[in-house]
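Starting off, we have a lone chain in the form predicted on its own, written out as structure tokens.
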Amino acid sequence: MTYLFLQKKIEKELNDSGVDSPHFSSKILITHFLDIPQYVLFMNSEISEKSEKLENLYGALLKVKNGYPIDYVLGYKYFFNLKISIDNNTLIPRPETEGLVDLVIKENKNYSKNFADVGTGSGAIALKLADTYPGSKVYATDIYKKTLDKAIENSKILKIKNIFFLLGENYKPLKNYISKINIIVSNPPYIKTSLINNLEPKVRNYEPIYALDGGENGTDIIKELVLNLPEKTKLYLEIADYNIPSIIKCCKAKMFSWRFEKDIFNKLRYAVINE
């Protein structure tokens, strides 16, 4: 068997199964767990790899095949130019959340700002504002150890010093340096309750309901960071167009500024409070 001929058999198991993106994934695939060049598809040559490796193709095409993400299955996300180690303790790094990384870098060329992750996850978000912003502090926070593991796991990995993780709810582990923060960014879970069962099902089966689910409104979580947002920092959050108008009731009971900016859908995604 070729490895033209492999890829496009997994190409069209992948096409049959329903997967999006059949030639990418298949291509992906292939070149992650046969530790090949991209190029080597294209060539008629036989497959000389060990059958180990080709064992755990075909597990991992079958993982796909029934639903699995495979960011999960390849272990990891391109977030920007950082490559972010992923499981199941985290949610996937979105092209939207990129978005928001975009907005605060792109108005904010202050390299002296010291910044705020809320629900990190994997880290993606701090990461990114740890890697742009290097004479900065980034604090990263979670709930949960586990997934904050995983992000401590990233900065070791990409090499990122800059950032500092702190175990808590909300604004609590910040209580020590919130004085230092300009900037708090978050994607909390904005999802209304009601709308979970309608996500897709790789998403309502494998990714963390808990980073997704915001209560009944979808604001259970951007109510807290609003309303005890310091009076002198800044906040930028990820959202859902039906979260708007709690938002504008909490900034109004605060006297705070706020507005909303688009995602590269056309979809009002982002929240920019008391600038």
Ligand code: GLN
Contents of the next structure:
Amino acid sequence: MTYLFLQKKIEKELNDSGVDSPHFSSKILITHFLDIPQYVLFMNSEISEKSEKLENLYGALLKVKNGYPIDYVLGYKYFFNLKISIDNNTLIPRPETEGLVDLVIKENKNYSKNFADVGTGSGAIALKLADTYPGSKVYATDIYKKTLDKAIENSKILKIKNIFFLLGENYKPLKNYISKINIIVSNPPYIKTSLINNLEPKVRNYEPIYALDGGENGTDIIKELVLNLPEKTKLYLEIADYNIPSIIKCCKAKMFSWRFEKDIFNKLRYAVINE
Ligand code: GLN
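Next, report the structure of the form predicted in complex with the ligand; the form predicted on its own has already been given.
Now the full complex is given, and it begins with the chain already shown.
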């Protein structure tokens, strides 16, 4: 069998199973699992890889055809320029979250600030901030050890050294560092429990539900983060538009300023609090 034939065959199988972008997905699966450069796919030569690699490819193909997210099958996802290792204990980093970090970077050109990323998951936000602000300290927290271990692994692979990892819930692990932190950034679970069932099956069935479900109004964690925000600290949050009334209520209670910004899909997606 030739590489070209294999690519067409896999593309058709993915397409027949209703997988998104079958052409792109077929190419990425083949190049990843056979460990070959893209151009080989255009050659009409016979496949020379060991059968073990092909078996892994077919195993991965089957998972993807059954609805398992391709990013978990590959084990990584790019967040900006950073190749972030992920598994099913971490949310798959999303373009909306790149938008959150973009907003922070655009609005904070002063490179002497320190940051915290609360609920760091794979570490995506913290890693990009630490890479962008090499003179800053970035404190990254997560409540789950397995998840935090993944973020630590990523910082080692990417050789990003100005991150400090802390295990614990919300601001609790930041207690001893809070006076040093100028800006807190977080993509907390913010989806209403009643909407979890409406998420795509790929997300609902395979991504960690605790990273998505924000309780009855989606604001269980958001409220904690706003109501306990230290007086001199600015908070950037990724949110859903239906979280907004509850966020405003919390800001009023604490006399914090608030502002909302849109994402690349033109949806209100970010809250900037206490600037
Ligand atoms: N901070 C991580 C991300 O943005 C994880 C967020 C989460 O698990 N809710 O991808």
